[in-house]
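For reference, the chain that follows is the form predicted on its own, supplied as structure tokens.
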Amino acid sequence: MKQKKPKYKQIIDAAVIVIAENGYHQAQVSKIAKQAGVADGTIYLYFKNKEDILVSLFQEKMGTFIEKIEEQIAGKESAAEKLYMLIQKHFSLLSEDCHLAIVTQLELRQSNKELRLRINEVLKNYLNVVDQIILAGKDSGEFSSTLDLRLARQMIFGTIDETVTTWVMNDQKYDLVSNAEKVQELLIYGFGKR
């Protein structure tokens, strides 16, 4: 219910601004509060503390993240044409935000290892449009009937993740969006001669 509330999304979408700014141990409750807009007591009105602000921050921009992906690659009839537009969409979501992109490649890596287990289950949303992408195309005959679904997933996941924290660490200097097909190629045709 508290996720419907104006206030909520405000908050949220404060402490990407501040955690992106200061670092996720420097980015006290209060400079959220004072980003937002609201009393440092409101905070805890939705939330219980600063790691909860995080995790839900992460489901509810990967929620929408993920809605957006899936809206991308609905009525794609190949497994390619999805998984160029699974990279695609993920690359321009980044770049259209930076201080999501270094929320999500920068500080969400530096949590404590509980924190880390509540932000992975959140992920499994993500890993499961790549393993329809994948297993389509696999039916479809696309894709090897012998490939491996989870170092598939692996793979896709661990070279978009890192495509987009190179592109963080370097400020952004670059277009991300306009490295997605030569990702998706390389995913597709791996180092093979064509």
The other form holds:
There are 4 protein chains.
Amino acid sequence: MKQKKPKYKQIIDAAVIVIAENGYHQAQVSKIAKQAGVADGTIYLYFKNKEDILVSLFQEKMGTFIEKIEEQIAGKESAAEKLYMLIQKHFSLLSEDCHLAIVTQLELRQSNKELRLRINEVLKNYLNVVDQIILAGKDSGEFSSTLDLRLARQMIFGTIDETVTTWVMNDQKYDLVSNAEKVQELLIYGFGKR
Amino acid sequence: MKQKKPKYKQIIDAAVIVIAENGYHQAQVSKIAKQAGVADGTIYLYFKNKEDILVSLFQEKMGTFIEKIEEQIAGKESAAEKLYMLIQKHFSLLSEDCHLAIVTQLELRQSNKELRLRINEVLKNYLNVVDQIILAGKDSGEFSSTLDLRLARQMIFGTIDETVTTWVMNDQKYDLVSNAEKVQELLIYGFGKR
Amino acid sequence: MKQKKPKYKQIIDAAVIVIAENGYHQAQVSKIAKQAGVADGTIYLYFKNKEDILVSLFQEKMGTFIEKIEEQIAGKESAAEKLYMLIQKHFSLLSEDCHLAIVTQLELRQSNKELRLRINEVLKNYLNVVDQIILAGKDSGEFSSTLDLRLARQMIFGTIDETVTTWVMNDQKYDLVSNAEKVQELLIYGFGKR
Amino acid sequence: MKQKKPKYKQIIDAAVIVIAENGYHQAQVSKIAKQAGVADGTIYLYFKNKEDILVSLFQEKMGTFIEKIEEQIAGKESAAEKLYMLIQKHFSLLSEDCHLAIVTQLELRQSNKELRLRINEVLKNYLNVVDQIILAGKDSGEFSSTLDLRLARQMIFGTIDETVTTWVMNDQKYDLVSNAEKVQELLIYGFGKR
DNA sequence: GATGAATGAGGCTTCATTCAT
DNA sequence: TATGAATGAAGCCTCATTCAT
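Alright, leaving the form predicted on its own aside, put up the form predicted in complex with a further copy of the same chain.
Starting with the chain above, the whole complex follows.
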């Protein structure tokens, strides 16, 4: 059977592998082309330039990422439960794709300011999901009515992100998912006694 | 008037300015030399190579950073107060040096993996201070005795870092320091009602 | 008309000319590229680095050199005749290519130790041809049976090389080839009376 | 006791050691200064520039070299004996100073064309001694009256030089001096039977 | 649509030499 | 005389992108 997967996705998947295995600065277009099994020039039939591959990669993966998280959250009643599912799914999705974890947590951050701004655009969709949970919590009375939306969002994202990054930098050698519950509890109740 | 400031510091300060204003990838050695008012070759009397400038920059600045934070924390009784002073000082030090804020939050993260590993070594000293606070809080009974040290550390650092990064990416246009108290409260009490 | 000659040879020939005309240390890659009529980067599609150009140059030219000499020697009966053809062809091949003579006698010797070691590897093929002649002469009884192979080889190569070098340093202003017979006689009979 | 040896010689001796141990291209002025125990700038009180160190080195060493050879030759009657003494002394002087051997046979040849031309000027004094021997041999009837002076000179120098170079490139691991007699015989009688 | 050979701009670093002390 | 900190010119190589086939 010939490769049915359109070249577009084929190239993005190749990029994830090449970047994860070689690092951002060693991920030349020619390497990605080779991994994807196409000629260098073919890349430019599907992407405007190299930056476009990376942004598309992030959009594509983050789109799927958010969809799956939204699915998980959909049925849940409480904000606490939603937050738990967000964290749990975030952790488990990255645990299941070690290449993607390396790329998003370490490699893509080496991109220049402009690219990172465009990546942040994509990230906003994720942050919107976070915001929905916080607002739901405030609405339902689970969270303090004086909770600052931006700070809460930064705390949730910052904590999750730092947790995943530490895990990746430790070569993913411990189980990330099993931390989900404690992370959620810390976010909701803080360090104080309960 | 002769330059009294030793060239070593002179070059590091020039590097901070050049990187902040031009971006990491546009911070050529020749630009740094020009900004420092020395010849290109002079750089190499004080630094082994370009990477050495960046690591030294981080060491020098982070060293001062940590010293100042430790001074602030020293007198405080409670862990809560110590945590507040950490955040407050962290925010105010970066607020006072907008160039340094850009460099540490955005530009230096574009460095390659090897350089970031060396930067992380320096960061460990900061994380040790954080750990001391958490342990003190557990000792004194302010924090839950079951509090996971690593998770708490990641939550504190992740939240602070994300907060500063967001502020820098928004062009430092709002007051960062005034958020210190709320961030501390969120960390200690979480999102729950009080 | 398209350049039919493959770029590999095109670049090597350009290198010979550039080195001969500008000297080893003034033979920048960009100059060679310009002379070859290709872009700087194209050089690196055919050669690993600058040193590789020089080693390849020597291999290529010395390969042809040895082939032609072997052709000449092939039919000859006596070692004396073979030695004469070796010298005669050595002199005439370099007389016909004044650029190559300058490069091999003067410029390539300025290369660093590592490069010269690699050049010496190539030279061994030439010295093997010399050895064959000496051994043939000893076998046939033309040369003394006590003749020391290494010394004889050094005397032949040293004399030929010094003769060519002197000629090149005198700007090739006298006829080299006409010395071939006398050089051969000197090697075979020495300075003594005959 | 303080260093009585004038700095001039001190620097030249340092240069020989530094070049022999590090190679021509790694023999920076600062390294020579350090080895000589003087400041970089001091070098320039005794030598016009780096090239001047190298030419002076060659002049100084070659001057002594020739003097010693002339001493040896002085008393000898026959040209054959003189030639033997020349070779024998040439070999033994270099055998006794392994640093100098490396410098003259390998490292100094990496110098550029201009420097080599100046070195050749110095070499002429050596070649004059060779010429005296050849002419004496022709006068006395030991050598053929039709012997070509230039060719004979090239054969003597080329053979000696190639012999020493081969010995140095083989890490001076066999005895050079013991080859003197056979080299002389080969030069005088050639490869023919005797 | 697919190829891949060719392009060419751009920067880190070394080291001989100077000159104020 | 002696010092040594400072100078600054100069070149190899990479790799994103194009375009003739």
